[in-house]
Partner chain sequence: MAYQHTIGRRVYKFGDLKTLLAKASPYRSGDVLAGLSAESYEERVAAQMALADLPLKRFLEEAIIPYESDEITRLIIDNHNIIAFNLIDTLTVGEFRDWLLSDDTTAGVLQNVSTGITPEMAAAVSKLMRNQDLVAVSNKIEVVTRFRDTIGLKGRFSTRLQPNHPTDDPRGIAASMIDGLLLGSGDAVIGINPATDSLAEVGNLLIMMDALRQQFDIPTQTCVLSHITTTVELIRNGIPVDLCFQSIGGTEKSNASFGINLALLDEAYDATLSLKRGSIGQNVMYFETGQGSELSANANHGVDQQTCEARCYAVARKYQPLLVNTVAGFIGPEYLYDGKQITRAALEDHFCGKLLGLPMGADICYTNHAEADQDDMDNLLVLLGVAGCNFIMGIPGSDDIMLNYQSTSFHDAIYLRKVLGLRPAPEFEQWLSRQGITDEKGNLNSRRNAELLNKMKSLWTK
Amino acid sequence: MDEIKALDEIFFAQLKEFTAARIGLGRTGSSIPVKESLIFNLAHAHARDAVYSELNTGKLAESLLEFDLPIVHLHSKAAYRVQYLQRPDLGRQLDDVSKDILESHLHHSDIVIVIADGLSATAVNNNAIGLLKILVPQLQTAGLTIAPICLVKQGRVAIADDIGAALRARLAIILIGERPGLSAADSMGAYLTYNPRPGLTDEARNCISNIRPHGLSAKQAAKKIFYLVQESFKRKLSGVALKDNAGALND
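Would you output the structure of this chain only, in the form predicted on its own?
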């Protein structure tokens, strides 16, 4: 039995190098070991904390200054966090004050970049700037004009449609915190929408998910996003009709 147990430990130790899933936890009697139970409870606490975390707009705005682009602070119609969680529809729409703010920034541009808290502001606080430091120079080198960067509190993915339409951008990119899981509470997603406008549904968007140090790296994510941006402008569409045919990006 000891020999079989040792072989199992070696097998699962090797397998764990390829996944963050909870496998090979072992057992104590008919239950899992106390240590694994405590780790599970800690992960659950991290996930709950992430849902209620706040977007650090001050630090983000300070870090964004290096791009020499205007920065605007916006808010959805969800006035506070509990309302945001209970009313997803309000998180998809700008409040009246934000609409007025955008009216003073009207101009045609190729791309608008939106940064929103989503369901994990922690993910955005930790990962957005690292990604943009790679992506923004690529977009600018390609000759694409970028609208003011928008920082949005209590925002859902579709709020980028309202913002893109208001700023008359040809394409919207929103970086947003993904729903926390018990293996990752810091996962950020990026959604691209060509010709953004109110009323679009999820089939009109492309998504790059799991952007975080232990998932898709900032360099890999920037490469995927830049490829999709180029293809979107070339084909004048986004969503289910736009496929990632760039092949494996193993940088």
The other form holds:
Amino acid sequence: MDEIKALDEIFFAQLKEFTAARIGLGRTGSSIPVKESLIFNLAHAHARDAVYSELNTGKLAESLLEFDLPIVHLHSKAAYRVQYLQRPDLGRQLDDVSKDILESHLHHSDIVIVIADGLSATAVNNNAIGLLKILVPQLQTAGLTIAPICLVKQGRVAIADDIGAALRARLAIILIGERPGLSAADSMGAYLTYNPRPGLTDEARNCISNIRPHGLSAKQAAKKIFYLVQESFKRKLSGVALKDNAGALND
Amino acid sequence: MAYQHTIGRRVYKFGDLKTLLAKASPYRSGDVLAGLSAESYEERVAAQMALADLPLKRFLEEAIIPYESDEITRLIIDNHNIIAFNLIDTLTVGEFRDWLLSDDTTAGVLQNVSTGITPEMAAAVSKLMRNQDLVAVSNKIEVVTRFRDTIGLKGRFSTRLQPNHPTDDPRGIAASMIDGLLLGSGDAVIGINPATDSLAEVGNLLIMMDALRQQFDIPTQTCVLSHITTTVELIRNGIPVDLCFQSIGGTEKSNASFGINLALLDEAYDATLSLKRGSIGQNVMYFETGQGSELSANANHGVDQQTCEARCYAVARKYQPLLVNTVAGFIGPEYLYDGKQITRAALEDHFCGKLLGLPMGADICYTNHAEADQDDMDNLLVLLGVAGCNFIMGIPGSDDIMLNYQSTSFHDAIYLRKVLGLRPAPEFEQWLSRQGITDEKGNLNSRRNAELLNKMKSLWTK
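Now that you have shown the form predicted on its own, what about the form predicted together with the partner chain?
Entire complex below, previous chain first.
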């Protein structure tokens, strides 16, 4: 038996170079052996914990102080996580208290930056500040005015439309936790929308995905976002039409 | 027409047939999201009682989506077989449920009546059935299809080997294929979900899979699950296309959101059929469906998601497909919230598909934001195995690294075959034995065939 196992190990070691898929797991009877079974359980546990993780607004707000921008705390109409998961429509809208808060901050600006939990608060807790430390100074150097930074609980991507419209911002950037997979539970997405207003759909946005230490680095992501911001203001649009120039990002 | 049912002193009214169907549906998050679900437990049962008293004939008189505005409705009405329907034309929906479960209603009877049943009748009767009833009736039905092997025979259970890779790397895909074949997977199809819809890349994957199939003389078929327009283009370019795949919806508008219509499907079907690549049969289409896709495309016309799903099967059966499967748990918790809802939906879809004459399989799956885990999938696996499901997916370790969701593993199929005494498609079973992958009893060999491993190894060292 050991000889067979050794043969298998050499064979699959070679195959595993070409894929991260769970191949060559071996078997006991018809089942996956305990070690691999528990490795799978751990990956799923990380993903589940990420779905139920909470936005660390205290720590995020503290870290955001260095940008010298007002910070506002907002909440979607989804009151709690279980509701959020079943009612995407509620996660896209601000609750009434949040709308009032934004009214007191109304002054025209170029860009509003929104940080929302999405499907993994862990992702933004870990990755949002690192990205903004590179991106915000770039935007400011370019002479763009930035609205108060908005921290949103139980938010979906389209909530940036409500916020952008309420603050009369010309462009909205939302950093949001992506749906956790087994290979990564801390993947952050950035969505950029020109002239944000309620009722827009995904084709009006540009998305930069998989922002995390082992995916797209903060530096690479900031570069892509800054490029898209400049193009968006130049061409006065975002979304599918802007994507045509994505080739320019490949340097 | 309005419908009503009285419970005690309370009269429940339902404005039309689609409202009655929606209110009678077992609870699921997607119908709540759509604003169609019953408001209380009592209202749901009242709707089910009203539905039970409804003559099946009513479904031929009241279209839930108007004939004039939806080509799927036209397909359903125009293709309805009134002679087959004669077997059940005096029954109410409730009587139909009892009739389906009766010992006198055998596999042969169910086959004869199949084209007389509309998707809405199937959906309606399923709403009066418990999970057990759905399993019991499905278990009676045998739907057999053929291309290079025979799928769906009683006592047989097949798998789609799904060797996905996030960048479509042919070597990575081949690695998962080899792993699956060595674990006895792939008799329904070897089917890749491509990361891109690029003609050149999809073409290369098809050429690679076809070469591998021929080199090892595997009695199965291969498929890249790209859009039908891509597949038709590849056929024109002379690429080896065994099966034509498409995701389909139950309304004209939802199909438009997939970029398809019946005319395009006709064209793709004819093009694939013209290649005559099947050795023992010419079932050349492969369809995927799933509850909630109509609502997510804003194309549900106020019809509940399970009834919309059943209407997909009218589209599918027009093309005598080799394979059809529901992807119940893929869409997310806003449509099917937890393991209970996913299980129910998969059993309903399998039942309705089989009743309408389709070779139904299932992608037993969940996403990480659904309230579900491996235990839920284990339960559903056994239920579908007992129900006589034609095939499930086979994915390395359950983890699809391209689509980021969990489905069934190669091991799951080995387990199910063992505990339920099920066997692979006969031609594929013989192949596994010839290659020394299984022993004379059909069990996986604990010893590897060194010659086979060396041959497979040479794929990488060339």
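Residue numbers count along the first chain shown, from 1. For the two forms, the rigid core is made up of the largest set of C-alpha atoms that agree within 1.5 Å on superposition. This one's a predicted model, so the numbers in the text were calculated from it and none came from an experiment.
Asks: Where the C-alphas switch from fitting one rigid part better to fitting the other, that's the hinge; pick which of Val82, Tyr227, Val136, Asn41 sits there, comparing between the two forms.
Replies: From Val82, Tyr227, Val136, Asn41, the hinge pick is Asn41.
Asks: Can you give the angle in degrees by which the smaller rigid part turns relative to the larger between the two forms?
Replies: Treating the chain as two rigid parts, the smaller one turns 19 degrees between the two forms.
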